[in-house]
Structures are given as C-alpha cells and as structure tokens.
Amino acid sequence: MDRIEHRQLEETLFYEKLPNGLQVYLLPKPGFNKTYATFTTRYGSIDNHFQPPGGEKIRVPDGIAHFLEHKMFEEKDGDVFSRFSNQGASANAFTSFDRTAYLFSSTGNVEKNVTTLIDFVQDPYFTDPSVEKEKGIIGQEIRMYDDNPDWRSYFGLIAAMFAEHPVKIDIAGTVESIAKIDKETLYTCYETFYHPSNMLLFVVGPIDPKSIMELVRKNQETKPFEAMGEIKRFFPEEPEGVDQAKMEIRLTVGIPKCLFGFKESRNEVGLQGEELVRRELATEVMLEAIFGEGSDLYQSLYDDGLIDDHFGYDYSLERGYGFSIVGGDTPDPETLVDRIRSALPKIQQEGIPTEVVDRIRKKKTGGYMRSLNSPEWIANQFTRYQFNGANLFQVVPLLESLSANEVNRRLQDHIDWDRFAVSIVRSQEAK
C-alpha cells in the first residue's frame, strides 16, 4: 500500500491496485465522525457504442447506464437498501454522463458496509420480470423530469450545442429507448464495464487505513476475475460550431428560464491530467470576473430585474465534450441575451484585470478548502479527477499558480459566437 503525502493540505492518502485492476483509495480523516465511501465505474451515459473485450461492437439503447444503476440494488432475497438501513447506513448511487457511483455514508459498522458495498455492486441479479418493472418505474421519472422546467432548459441547452456526440442525449434515454432493454444485454453491458479493472473504491472518514485495505483485499482474493482486456469506446465525429443557435421549448413557467453558453473547441476536449485542470480553473475563474455577483454585468443585469439571485454558471470538460452553461430565471430572454452579445466583445478587447483574477483566485482557493471538510465532496471529486488522469489534491496548488495570462486566453478561445447557443424554456401562453 503506497502512502501519498499532501504536506500543504494536511492530507495523507493510501493508495493499492489490486492484481485484478481495481484501484483502492483509502483517506483517513481524523476527528470526522461520518465515513464515506464510492465505488465507481468509469461508465456513463455517452458510453452507448462500445466494443467488448473480445467481443463484436456494439450499440446499446439510450439510458441503459441509468438503467443498469437502477437494477444493481436488486438482490434474489429483496434490495440491499434494508441491508444498509439495518447496518446504520444510507446508500445511494448516480449515473452521469461519464461514470456511474455506489455509495454509502455511516458513522458506524464501516467495515461491514464496505463489504455489502462492494459485494453487491459484484453480483448482479437480474431477471425477465423484474426489468420489465423497471421500464415502468424509470418510465415515470422520464415523464417527471419532462416536465420540470429547469431540467428541459439545460438539456435543451446541450441538445442546441451538440449535432452528434451522445452527450445531447437525456441520461435517463427516453421511454421508446428504454423499451429495448433486455436482460441480456444488461448483463453485456455489466460485464464490459463492471470488471474491477474498470472501477475505483474510494473511502474517506475516521478509518484504519490498514484495516479497510487488509478487508478489501480478502474480499477481491474470493471473486474469481479473468485478466481483461481493453474496452473500445465508439464516438460520432462532432463538428466545431454548435447544431442549433436557439433552441426553445413551452412548459407551464411562472416565469421564463434562460441559458445560454459556449460548446468548448474541439482542441480542448481531449485534455487529460494538470493541463485539463489547468483549462478548467482558467475557464471557472474567467467565467466568475465575468457572470459572478461581483462584477459589473452582474450587477448591472440585477438592477435592471434581468436576472435574481438564482442566476449562476457552471463549466464542464470531460474526454470528447466540454462547454459553459450560464443563465436562470428573467422576465425578458431575448434582451437579456442581446444584453450579453453586446457586453462580452468589450470585456474581451479590454481582458481581465490582474487584481480581479487574483481576488477570484483568493475566493476559490478557500472555497476548494471549505469543501476539503466535506467526506461527499472529497470522494465525489476524487474520483472524477482520477478518471481524467488528474489528482484532486493539485486543484490548490494549481488554482495558486494560475496567471491572468491563461486566464484571459480563456476568454478569448472560449467565447467564441460560432459556438454560441440559447436555450429558452417559457409559458405556453407567452408571445
């Protein structure tokens, strides 16, 4: 088991790759009460055309990551969910776009959740009938997120930006898509993507580094698994600009929604490691001196009942897709967005002043501190960074050594109105 030092932010993590492939990450946090653990596959929703191992390519229908998450609770004597529940512990898991999580949190019998963690998440169980229930079930969340405008207004946002990448595409797929799935290919889909070699187990809390590993060793050493080869992922060629410039849907809103951002260039999205983190910090930090509540477009939209206080900005960069989001709710779409087509390319010519960009540098370095007391946040990041090649714990460090160089060479390659799209959600009734 190596021993990793963050001397600057006081963190030590235990690190061991098992010889069937899984990576085991264990960090210790001293004088924290609640543990919690993830056991991730790097396996999402954009991953619908893949060649097996061995095996012939294959396309899998939409939403069967999602689907696949669902039934993994399932077990031949009931749900693992009373299990955790009798052991003091409540789970969870989530499908993204690029991976799909298990989770536990507890503040008692660690040990013993650890194991039904990973003892269930490795013996799927499922049956003719019980993925026939499934379509129903997940068909109703489907309908739910269809009509809940916040979720519309984002995926109409993705869906404008992108012509081909899989990324456009609902995470949950669609009733008719999810109609296809079958046993069989659930289970196609698990074995390519659940082997370990394909997984991190991540645990932080008030744990015996030692012990936890000892266990998780002996629990892999039971469960026979063949060496695996590698998975080939299949992704459409994405063309530069973005499919649609506008995209807008009615629904039953008091009052509109309206996002609007920029696909990221083709050039950026294979990044991996520090020089993605690197793009990332730039892109949130130049993205904050523009839209953040403290400068000036900010506030002049406030004052003038353009935006309230849920307007906000997010940025995503992952392998193969990468794009800003920014927006929320406002009275008036169109002049908000007329408002930042004509502010942006005076922000551009004039760049981000050096004090600015170290005073958001100051901000998010002790925000990225603040979420370091968060077990959720830590093991949530963890994972994602490793999956890009990255380290969570260079985030700081490489947040300090940021210039206002890149950060306004972000501005100038990001903003770029070739890649410009909206998305508007309004009333049925409006004009």
The other form holds:
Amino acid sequence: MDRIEHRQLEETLFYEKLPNGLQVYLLPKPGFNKTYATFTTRYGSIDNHFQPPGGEKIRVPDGIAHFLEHKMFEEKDGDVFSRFSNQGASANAFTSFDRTAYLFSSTGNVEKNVTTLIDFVQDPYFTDPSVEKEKGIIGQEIRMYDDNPDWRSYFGLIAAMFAEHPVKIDIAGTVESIAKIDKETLYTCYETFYHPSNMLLFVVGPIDPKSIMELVRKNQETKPFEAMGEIKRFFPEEPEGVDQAKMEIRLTVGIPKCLFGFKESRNEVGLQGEELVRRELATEVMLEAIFGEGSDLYQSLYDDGLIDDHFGYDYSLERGYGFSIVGGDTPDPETLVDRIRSALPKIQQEGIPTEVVDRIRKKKTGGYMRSLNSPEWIANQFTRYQFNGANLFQVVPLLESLSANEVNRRLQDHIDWDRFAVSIVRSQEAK
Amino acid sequence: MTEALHFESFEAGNARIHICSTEKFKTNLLMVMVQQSLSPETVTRHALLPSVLQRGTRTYPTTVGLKRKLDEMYGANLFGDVTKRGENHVMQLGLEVANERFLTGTSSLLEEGAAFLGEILTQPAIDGERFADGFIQSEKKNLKQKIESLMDDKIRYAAHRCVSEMCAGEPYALFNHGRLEDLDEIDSENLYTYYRELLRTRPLDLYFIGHLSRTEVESLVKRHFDVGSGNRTPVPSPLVQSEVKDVKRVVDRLDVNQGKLNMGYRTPVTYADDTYPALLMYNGILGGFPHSKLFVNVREKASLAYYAASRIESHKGILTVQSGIEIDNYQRAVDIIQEQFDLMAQGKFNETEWSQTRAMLINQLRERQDRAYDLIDAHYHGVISGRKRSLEQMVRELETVTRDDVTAIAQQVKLDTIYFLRDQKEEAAHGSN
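I would like to compare: after the form predicted alone, may I see the structure of the form predicted together with the partner chain?
Okay, now the whole complex, with that chain kicking things off.
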C-alpha cells in the first residue's frame, strides 16, 4: 500500500493497485462521522460504439449505460437498497458522459457496507421481466427531465454544439431507445466495462486504511477475473465548428433560460494528466475573469436586469470533447447574447491583467478548500481526475503556478465565434 | 463512533451566540439568523432584505468592490436567503471563509470575515435614512424573477402549490420569496425602516463553527456585530392547524409531459412534541427511504414512477407526498399511495421495515455532523421550537419509540389535499390501464 502525503492540506491518501487491476484509494478523515465510498467504472453514456476484447464491434441503444446502472441494484434474492438499509447506509448511483458510479454513505458498519458495495456491483443479475419493468421507471425519469427547463437548455446547447459526438445524446436516452434494450445487451456491456481493471474504488471517512485495504484485497482474491485485453471505443469524426449556432425549445417557464458557450477546439480535447488540469484551470480562471461576480460585465448585466444570481459558468474538458457553458435565467435572451457578443472582443483585445488573475487564483484556492469539506466532492472529483491521468491534490500547486499568459492564451483560443452556440428555452406564447 | 459536536450558547448584547469549536473542517462558517413571523404584511420585505444587504456596505459601497473583496479573502462565500420554518420566516446571512492555517502567508481571514459579515448585517450602504435606490430597484427585479421562476422547476412548483392550497388562509401558504403584488409599494425608505426595526426587535442568533474559541468569538462579536442592547421579544408565530373536513382536490394544467401528484396530510405532531421521534419513524417507514412503502409499492412494484416519497415539515405538522407519474395513471397512483397510509394506520409494518428505518434515521442524523450548515440547521430547529434535543438525545428517543407510538400517530394522520399538475389535453380516460 502506498502512502501519499499532502502536507499543506493535512491529508494523507493510501493507494494500491490490486493484481486484477482494480485501483483502490483510501482517504482517512478523522473527526468525520460519515464514510462515503464510490465504486466507479469508466463507462458512460458516450460509450455506445465499442469492441469488447476478443469480441465483435457493436453499437448499443442510447441510454444503456444508465439503464445498466439501474439494473445493477437488483439481485437474485431481493434488492440491494434493502440490504444497505439494514446496515444503516444510504446507497445510490449516477451515470455521466464518461462514468458510472455506485456509492453508499454510512456512519457505521463500514466494512460490511464496503463489501456489499463491491459485491453487488460485481454480481449482475438481469431477467427479462425485470428489464421490462425498469422501462416504466426510467420512462418516468426521462419524462421528468423533459419537463425540466434547466436540463433541456443544457442538453439543447450541447446538441447545438456537437454534430456527431455522442456527448450530444441525453444520458438516459429516450423512451424509444430504451425500448430496444434487452437482457443480453446489458450483459455484453457489463462484461466489457465492469472488469476491475476498468474501475476505481474510493473510500473516504473515519476509516483505518490498513484494515479496509486488507478487506478489499481479500474480497477480490476470492473472485476469479480473467485478465482483460483492451476495450476499443469508437467515436465519430467531429467537425471543428458548432453544428447549429442557435437552438430554441418551447416549454412552459416563468422566466426564459439562456445558455451559451464555446465548443472546445480539436487541438485541446486530447490532453491528459497535468496538461489537462492546467488547461482546465486556465480556462476557468479566464471565464471567472469575464463572467464572475467580481467582473464589470457581470455587474452591468445584473444591474440592467438581464441576469440574476443564478447566472453562472461551467467548463468541461474530457478526452474527446470539451465546452464552456455560461448563462441562466433572463427575461430577454436576445439582448443578453448581443451584449456578450459586443463585450467579449473588447475584453480579448485588452487581455486579462495579472492582478485580476491573482485575485481569481485566491478565490479558486478558497473554493477548493471549501470543497474539501465534502467527501462526496472529493470522491467524485478524485475519480474523474484519476481517469484522466491526473491527481486532484495537484490543483492548488498548479493553480499557484498558473501564469497570466496561460490565462490570456485561453482567452484568445477558446473565445472563437465559429465555435459559439446559444440555447434558449421559453414559453410558447413568448416572442 | 466519532464524538458528537456541541454548541456553546450565551447572550451578547441582545443577541444569542452559538459556538461550535471543531478542527474537522477546512473552513470557518459564520451565520446570522433573524426570525420573523410569517405574514402577508412582511413576507416580501423579509424576502427582499438579504439580497439588498449583500449589495454594498459602508466600506464597500459598490457591489463590484464588495465582490472583489470577497475574492481577495480567498473566495469567501457570502450568501443570504429566507426560509419557512412552520409559521416563522427566517432570514439567513452567512459567510464561509477558508481556514487560514491551510494557506501560506495569510493570518487574518477569520477576523476579516467576521468584520465583513458584521458590516453586511449592521452597516449597509445607505443614503441618509434609506438604502441606495439603485440597489432596491435591481433587487426588486431580481426577486420578481425569483418568484416568477417558481413554476420552472415543476417538482418544486407542485410542492408549493399543494401546500398553498392545503393551507389557504394560514400563514404557511405564503411563498418564502414573497408576493409579486407587494413589490410596487416597497421602496428604499420603507425597506430601510423595516430593516432597522427587524434588527432591533426580532430574535437574532449568531453562529460560529470552526477552528475558533469562545474568547476569540466574544471579542469578534464585540468588535464587529453591533446588534444593540434593547429587548428582543419572541415573535408571535402561533402554529395554525386547521381541521380537515373534506379532502380538497386541485388540478392545475400546464404544458407538461409528466403529471405531478402531490398529496398533503395533517399530522398532530411538531418538533416541540414528545412524539416527534415517532413521527420521524412514521414518515421513514412510509416514504423517507428507498426501502419505504411508497418507493417499493409505487416505483418498484407498480413501475409507475421514478420518485415517490414523503416528507414532513417539522414545525407545521404536515406531511406531503410527492411523485411524478404518467398522467393516465393518476387514479392508480392515488389508490396505491392511500393504501400505504391505511396499512400504516392498521399497524402493518414489519420488523425489517422498522429496524431499517431506525438505522437509516440514526445514520442520517449522524451524517449531519459532517456538514457545518447541517449542524446549524439542526441546532436552530431547537432554538425556534423551544425544544432542544442533542444528537445523543434524539438517537436515544428514536431507540425507545414503540410500534404503538407510531400506530397512534398513523391513526391521526388525515388526508387534506390531493394536488395534481397535469397537461393541457382534454380529460383522458382515468384508470384505463
């Protein structure tokens, strides 16, 4: 077991890669009551075209990674929720573009709960009737999101930006696409992506790392996993520019939603490791300088009633795709976008001064420390960074070493109007 | 098991101070709570105030200047909001600031943070005896938008509509962000008068959580929180509980894909009662968790919904059920939900449901110890209800609740309102499948 000290933050991380390839990370949090564990596979909604090691190339229905996530909770003898409840743990799971995570949190029975978590994820059990029944439940989950204007504007923007890449497909799929899912395809996906060598276990809480590691080791030794070859994933060629400059959706809302942003250039979306984190941080600092609450632009839009305190920004950079998303509620989407279009060129021309970069660097450092209070955030972000070949605990030193030059380079490279798209959600009767 | 955290409380001036000293967080959290009665006369003013206070202070009269100062304080997070707690309307203002021991080259973040929050609360940017006009105008617009955007989140909208129909005529029916019709008459002068009066007379609680000591906090309060020395009297917020006569049925129509079924029930129990832990057990078995009756029967067995849950409002004594369903399944869902309440009233819950619920509730309570906001929230329940329960006490009480206690509550729970948010289409054939 390796031990990695992060002195400044007073955190110590324990790590081991088991013989079957599973990566295990343990972060003791003395003083905390709660233990939070995530067991994550590197398999998400975008992995819809792949070739299992030794198998044929296949294309699977949209929404299947998420469907599989739901079905994992069913077992031969009852369901896992009930077992976790007996052990005082609340369990859950989520599927994103690139990952599926299973998790629990509890203040007692930690060893039992860790075992339950690993065992249920490593023991699939699907039947035809239960797959059919799940279609009703997920159908309602999809309907729920259909009525959610924030979700619709978010996916509207991604769908406007991307022509081919499966990131544009809703994570849960559609009622039509999930109708095509069957037990056999679920098993194929499971066997391809749920091998320990494609997974990471993270446990954070008032734990004794030695005994937890021993427990995981023993648990894995009893299960025969054959060595696994490489999983091939196929992604279509994605054009550099956006697919559509504007997407509009009609839905009953009290206030229109307007999101806009820039699709990341092809040059950036292959980055990994430290390089990826640097690029991500530089972009976030750049966006904060332009759209953060401390910016002149934010305040003038706010004072003119074009934005409210829900206005925000977000940046994603992953292997294969990247984008920024800015916006929120606005009474007048067109005017808001016009103001952005006329303000940004001037900001690009003038550049972001060093003192602004310094101020935002401080802000982000404090925000990072706030996040470290949250075991959920740590587990989730740590896993994401690790899957991208990076380390969450590098963030502060990287932030400190970021230069104003790097930030300004992002200002020039990311803000490109050929890669700009807008998504609006408003009511039927609105103009 | 890690030891539970506790607050040390004392009076300073005419405010109450609560300190929780702990090293487990990487930040320090400072929070102010001001209690008001929930009433049509004050609800909108009270809702508007926290955003106006966050616009500027004597030292930082411009909002940009104020926000930049927050950035400089390592991204100190300033926030404000209003919440309903039974018939009370609570204003919260808070500041979370990084603990300086994890940062190199800074030593005064706590001091700076306290000074800053103290100024937000007691030294707002004013223009004579009024708030700055520009701030009022733009915050009124912001609040208007907040009220109008209630309908955007259909889950939240349906929950609010159900409760406001159910409690029509009671203060609790009011929306926590206020009423559009009040906005016109609010101006920079009358809001300032309201603010002065509020700060002078209403119960004010100051919370400090983090790596800090009582002496340190006492000195910070003395220097930065000039909250006066007059008398604060408890706010009149009597609990209003109406008798249920007939079940109200309300249908709203909007352009939606999914129907939202919300059902409101009256219970005779609030946080202040001895039987509150039994109510927690009742709600837990019924609909608080994935092993609960509602989740298992509406979702897992009948496959009708993605979510089906119940929750209680601790200071009002009401219990609500929320679920998102196919519109044609309305009657089936209502029947299944009602059946679960009937089973509860007949005492039909088994040993497994019982022990799972107790384990989950205790786990939930213990988990709240790991979030500074939750620690304050849990403590403030005690302040506002006049009934303090420590974590240990609550756990003990949950361990001694009996099945008869829960059945006794179940028999008094009464359905008041069935609310359904549905699409615009013509009446469909209910119960066709």
